[in-house]
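As structure tokens, one chain now follows by itself in the form predicted alone.
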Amino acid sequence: METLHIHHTKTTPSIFFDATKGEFRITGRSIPADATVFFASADKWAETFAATFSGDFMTIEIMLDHLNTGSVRSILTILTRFLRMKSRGIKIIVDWHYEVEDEDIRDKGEEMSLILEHPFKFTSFKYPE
């Protein structure tokens, strides 16, 4: 499977998504105009990705400064098919990372695990002065 990599802009975030090395990352600031056109690529390749994946665990990590709300719906529906996995007895880890003193974000990684019904791992970590 192909790797995913899509760069940021000032209102789209990175996304890499490697199946080869495990790694799944959604990382900036995600405020597009279309959320559902912008991730549409990323959406096609969990789908992809979970429907042939064999492994034991995955991890995926987001880090994002920003959101708009369609971005967590796009965000929730990728989420939703990597966590479909677990009826396969995939074990999967969502590590959410947030700036310490970013409430906000941490409130919608909290949101999102509730609606998801699916535990994160919550990351704070401090920008450098």
Given for the second form:
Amino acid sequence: METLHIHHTKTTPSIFFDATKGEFRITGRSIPADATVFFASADKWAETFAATFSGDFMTIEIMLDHLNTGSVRSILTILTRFLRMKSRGIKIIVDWHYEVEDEDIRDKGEEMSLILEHPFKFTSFKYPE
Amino acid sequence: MIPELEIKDLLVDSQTDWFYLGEIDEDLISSFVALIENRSDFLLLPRPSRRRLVSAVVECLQNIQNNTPAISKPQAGSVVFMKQFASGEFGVTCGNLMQTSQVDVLQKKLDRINSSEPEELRDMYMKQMEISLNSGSRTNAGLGLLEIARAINGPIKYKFLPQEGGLTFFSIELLLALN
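Based on the form predicted alone presented above, generate the structure block for the form predicted in complex with its partner chain.
Next comes the full complex, and the chain you just saw is listed first.
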């Protein structure tokens, strides 16, 4: 399956989905005017991947400093596709990164976790001074 | 398009230091966020406060059009203002024309949001997000307004200014502290 690599812009995040390496990351700022359009290729990729993946587990890392409501919905849609693999016994780890003092972003992850009824792993980090 | 002179008469005053009239697109959002992020006083804020402030502005920009259903004539163009206040605060106003017949529904939505406690807003946000997700809808269905209220941690200040031809100018004003 081809690697999906979308480079970040001032309003959109970097998306890197590599089935061969087992690396799945969404990082940066996600405030596109039309999130559905921006995330369409990632959504399609996730759908295909979820239908064909035969491994035991996958980890998706998400590290965003801004995300608008449209992005939340689109990322939830993508995560829903991955999480459907749970029915085949595949373990899904959603690793949600947030700056150590940024409770808003952590809370956003917790809300998304509750909506998906799937516990996230929370990883804090600190930007260099 | 909203007549520029008319809008200026309605809302622009001596404190207005930035004004935009037109469609809100990716470039405008990017430029406007950069305008705020390049302010020296903004850079002094803790990073989480910066994030919250930018979130409120982005949602305001992106939702003003979503919450004002399209009208054919005159074609709606959104307006954005930035005002500077001596107290170290600045205001961002986003507005758009809408059908007067739809004002009641929007006003009730805003009043309900403004009368809700933070926990209620969170519950409303999550419930609405689940509905939006399950329906496959592409619209934000009021999620942006909820996000604005949560980001500014207080009521959303709004105005409905009746215009001719069954139209109303709807605007949201955010008062953002930089100290």
